[in-house]
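Only one chain is included here, represented as structure tokens and corresponding to the form predicted on its own.
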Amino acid sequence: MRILMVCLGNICRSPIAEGVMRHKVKENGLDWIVDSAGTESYHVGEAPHRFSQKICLKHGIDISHQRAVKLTADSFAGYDKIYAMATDVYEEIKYLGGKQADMTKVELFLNDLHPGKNESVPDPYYGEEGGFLQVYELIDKGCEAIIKNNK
């Protein structure tokens, strides 16, 4: 299975989700490919936010090699599942995909953890380091649920 994690700028939530999911995929011996992207281009080429890197590293996951990329309409062809970190991101994925937007592949990231609630992962970008820990913990649980529901 090929999975794409998507947030706004691809430096906070989705890089954490990519790193955590890759780590869990390896631990579970799954043959999954995991990447991430953003719906906006203002961080393209940048490494994940310093707090995203720091919190992942505290949990034994190095995401420093990741670089922000922008989601395009062509992204739909390369992935089986596209997980939106938030409802606004979901809507932007639909818009960016245009006629190529196969929305049957797209769902909100937390729906595996809390089915049908359509909850968003909070964006920690403007907050302090503690907000990144809360986001990490939520993403960790979400990744567990995705693996459990898709094995």
Contents of the next structure:
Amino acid sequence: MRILMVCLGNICRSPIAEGVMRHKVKENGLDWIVDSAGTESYHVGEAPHRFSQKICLKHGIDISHQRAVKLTADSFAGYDKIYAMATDVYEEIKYLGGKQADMTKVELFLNDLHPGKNESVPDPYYGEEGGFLQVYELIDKGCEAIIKNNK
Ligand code: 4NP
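Follow the form predicted on its own with the form predicted in complex with 4-nitrophenyl phosphate, if you could.
The complete assembly is shown below, putting the previous chain first.
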């Protein structure tokens, strides 16, 4: 399975999701490919936010090598499952995909953890470090639920 984690800037939430999911995929002996992307181009080429890097490293996960990329319509062909970190991101994925937007591949990231709730992972970008810690815990649980439902 090839999965893509998507948020807005690809520097706060989805890089954590990529790092945590890759870690869990390895732990579980799965052969999934995991990447991440953003719906906006503001931060393309940048490393993850320093607080995203810090909280991941605290859990033994180094995401410093990751670089932000923007989602394109072609991303739909490259992945089996695309996880939107938030409802606004879900809508933007649909828009960017245009005719290639196969929305059967797209799911809200937290719906495996909390089925049918359509919850969003809060955007920590404008907040303090504590927000990143909460986001990490939520993403960790979300990844765990996705693995449980798909392995
Ligand atoms: P992310 O957070 O989508 O979790 O990477 C954000 C990063 C950058 C911006 C907004 C959210 N921004 O407006 O630049």
